[in-house]
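In the block that follows, a single chain appears as structure tokens, in the form predicted alone.
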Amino acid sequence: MKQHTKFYANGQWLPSTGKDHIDVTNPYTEEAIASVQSSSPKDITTAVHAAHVAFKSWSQSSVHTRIDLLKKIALVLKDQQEELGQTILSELGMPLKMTLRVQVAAPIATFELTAKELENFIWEEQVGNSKVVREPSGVVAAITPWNYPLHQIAAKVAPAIASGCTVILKPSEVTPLNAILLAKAFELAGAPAGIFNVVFGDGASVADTLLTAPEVDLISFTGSTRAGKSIMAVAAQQIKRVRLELGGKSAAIILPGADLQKATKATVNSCFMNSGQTCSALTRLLVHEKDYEAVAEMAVTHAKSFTLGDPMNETTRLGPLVSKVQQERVKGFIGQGIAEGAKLLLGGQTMPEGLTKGFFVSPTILGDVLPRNTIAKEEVFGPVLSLIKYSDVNHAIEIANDTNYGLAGAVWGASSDDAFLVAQKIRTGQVDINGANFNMLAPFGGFKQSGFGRELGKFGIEEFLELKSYQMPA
């Protein structure tokens, strides 16, 4: 088992002075594959200071210099694709084909697209007698989750670096190995010392030092709503800027006259992507009562096509959940859903047939779910789809909006115009219309307790900038 005993600061791998070691577990074999040493308060202070010093010069760097660096990092990551894929698969458990397509390709594309967005980014404009300019916010503390580890890192680091900010990254302690590879990519790309730094540890042990450091100007966090509230409270003490991308409980509405087969299949695919460990997953399927029986049958049939097993096997479509804790949590939600009256149409709490190891949960479909049920309110983060009946379109809109979250959603109609009219009334940060593809240049983020701020494209860059105005004489 490989032991990682260093953190990355000021362009160097420095010995950690932390005392704790965190094991990284393969969720399929249930065996520890590596360990990382937690960063001590002294280590974190070193990283923050490095970022603070580097900001003075990096914030003044030319746009061309930043574009060049982002492109170089993307090229290095492309050269590392195989190693990145194997690493993320081993710590997360997503099947290899999807790992390469999503977990590896998406972060590479993020660095490339961010570089492209910089080419035409508007840094200043004239407003009356004022020159309004955009300047980098400063030192960024980026805290990222385990479900799309490298992609979520790239969605913060690429635009932050592009804006002229410097970064201290605290990756998830569950999936930290990919962050080590990214730091090495910065080295190989010849990044200036201190603009990107990495510390390790669980949120509780790192937060006090990292989030309260006076030199940290902005906190960008992706994770649970519970943790997001805690980070906001800490940041409020020093009036630090905060950007949060939190949980979701997204609904897909199938309107009467829509293509039931296509809509059902796409919703099941969204719900089960990454074994359901996706914040924007469509986990509530809202169906008109007259179409309910047909859609329920289609959902069960399609869900049965998801082959579970070894993530390295090309035929595997659904890997394990990331940890034993996550597995038990999801099983608990399934049990609670059944106890509250939902009908188990497929799956359940038992280990999938034919598997004796791995943190698996069977693809699960729950029918006759009521909007007030816990399973319809709380984010499950597992392969669990809730089928909910509605009586008319207004009822469907009411159900879709009856949640504390507002991250994503989908509407399927007989035409895109029909679907769009309903989508306009859904209070979420993004809505898919009739199965349209995900756009990596569009803003990603949520309403309500799904957080605030946006990532990706030019909108992601804007989140790391401050507006400044110069009142000029006539």
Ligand code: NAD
Contents of the next structure:
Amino acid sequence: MKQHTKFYANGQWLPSTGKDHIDVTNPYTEEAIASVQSSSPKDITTAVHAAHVAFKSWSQSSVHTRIDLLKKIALVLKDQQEELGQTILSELGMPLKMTLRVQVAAPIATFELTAKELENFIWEEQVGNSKVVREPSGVVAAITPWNYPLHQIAAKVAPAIASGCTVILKPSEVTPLNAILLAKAFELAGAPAGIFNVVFGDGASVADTLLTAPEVDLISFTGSTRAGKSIMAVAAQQIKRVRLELGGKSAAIILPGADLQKATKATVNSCFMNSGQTCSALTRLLVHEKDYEAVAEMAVTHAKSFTLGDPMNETTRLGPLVSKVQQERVKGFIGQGIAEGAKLLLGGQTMPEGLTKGFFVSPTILGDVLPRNTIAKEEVFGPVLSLIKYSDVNHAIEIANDTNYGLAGAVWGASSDDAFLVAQKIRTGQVDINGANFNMLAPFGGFKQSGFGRELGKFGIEEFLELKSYQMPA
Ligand code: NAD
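Moving on from the form predicted alone, kindly provide the form predicted in complex with nicotinamide-adenine-dinucleotide as a structure.
Below is the whole assembly, all chains and molecules, this chain first.
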């Protein structure tokens, strides 16, 4: 078992002085595959200091230098695709084909696209007698989750570096190995020392030192709403800038006249993607009562087609959940859903047939779910779809918005115009119309308790900049 005992600061791998080791577990074999040593407060202070010192020169670097570095990092990551894929698969359990397509290709694209956005980025504008400029916010503490580990990291690190900020990353303790590979990619790409630093540990052990360090100007966090609240409270003490990408409970609305088959399949696919561990997953399917029976049957038929098993197998479509804790949590939600009156149409709390190991949860469809049920309110983070009936379009909009979250959504109509009219009334950061594709240049982020701030494209770069205006004499 590989033991990682170092953290990355000032362009060097330094021996960690932290006491604890955190095991990384393969969720399919249930075996520990590596361990990572937690960073001590002293280690974190070293990393923060490195980022602080590096900011002085990196913030003054030319846009050309930044573009060049981002492109080089993308090239190094491309060379390491296979190793990255195997590493993320072993920490997370997502099937290899999907891991390569989503978990590896997306972060590489983020580095490439951020470089491209920089080519035309507007840094300065004239407003009356003022010259308005954009300056890097400073030292960034980036804290990331395990579900799309490298993608979430890239969505912060690429635009932060692009803007002229420097970064201390604290990756999820559940999936830290890909972050080590990213730090190595920075080294191979010849990044200046200190612009990107990595510390390890769980949230509680790192938060105190990292988030309260006076040199940290901005905290960019992706994770649960629970942790987001705590981070915001800590940041408030020093009025640090905060960007929060939090949970979701997104709805897909199928309007009468829509292509039921296409809409149902797409919603099941979204809900089960990465075994349901996706913040923007469409986990509530809202169907007109006259279409309900047909859609329920289609959803069950499609969900049955998902093959579960070893993520290394070509034919596996659904891997295990990331951990025992997640598996138990999701099974608990299914039980609660049934106890509150939902009808179990497929799946449930038992281990999927033919599997004896791995943190699996069967693809589950719950019917007759009521908007007030826990399963319709809480983020489940497993392959569990709730079917909810509505009586008319206003009722559907009301149900879709009846949640504390506001991350994503989808509307299916007889025409895109019909669907768009409804989408305008959905209070979320993204809405997909009639199954349109994900766009890596569009702003990604939430309304309400799904957080604030936007990632990706030019919008992601703007999050790491401060506006400054110079009033010029006539
Ligand atoms: P989590 O909140 O438990 O942990 C996320 C990260 O925060 C980890 O690195 C963890 O160590 C750290 N952390 C935890 N508590 C902390 C604290 N009090 N202070 C500082 N750091 C702390 O979330 P998770 O289980 O890793 O990820 C799943 C959650 O992330 C889900 O709620 C999901 O919806 C959300 N998510 C949101 C987006 C988005 O873009 N909106 C994307 C992916 C995941």
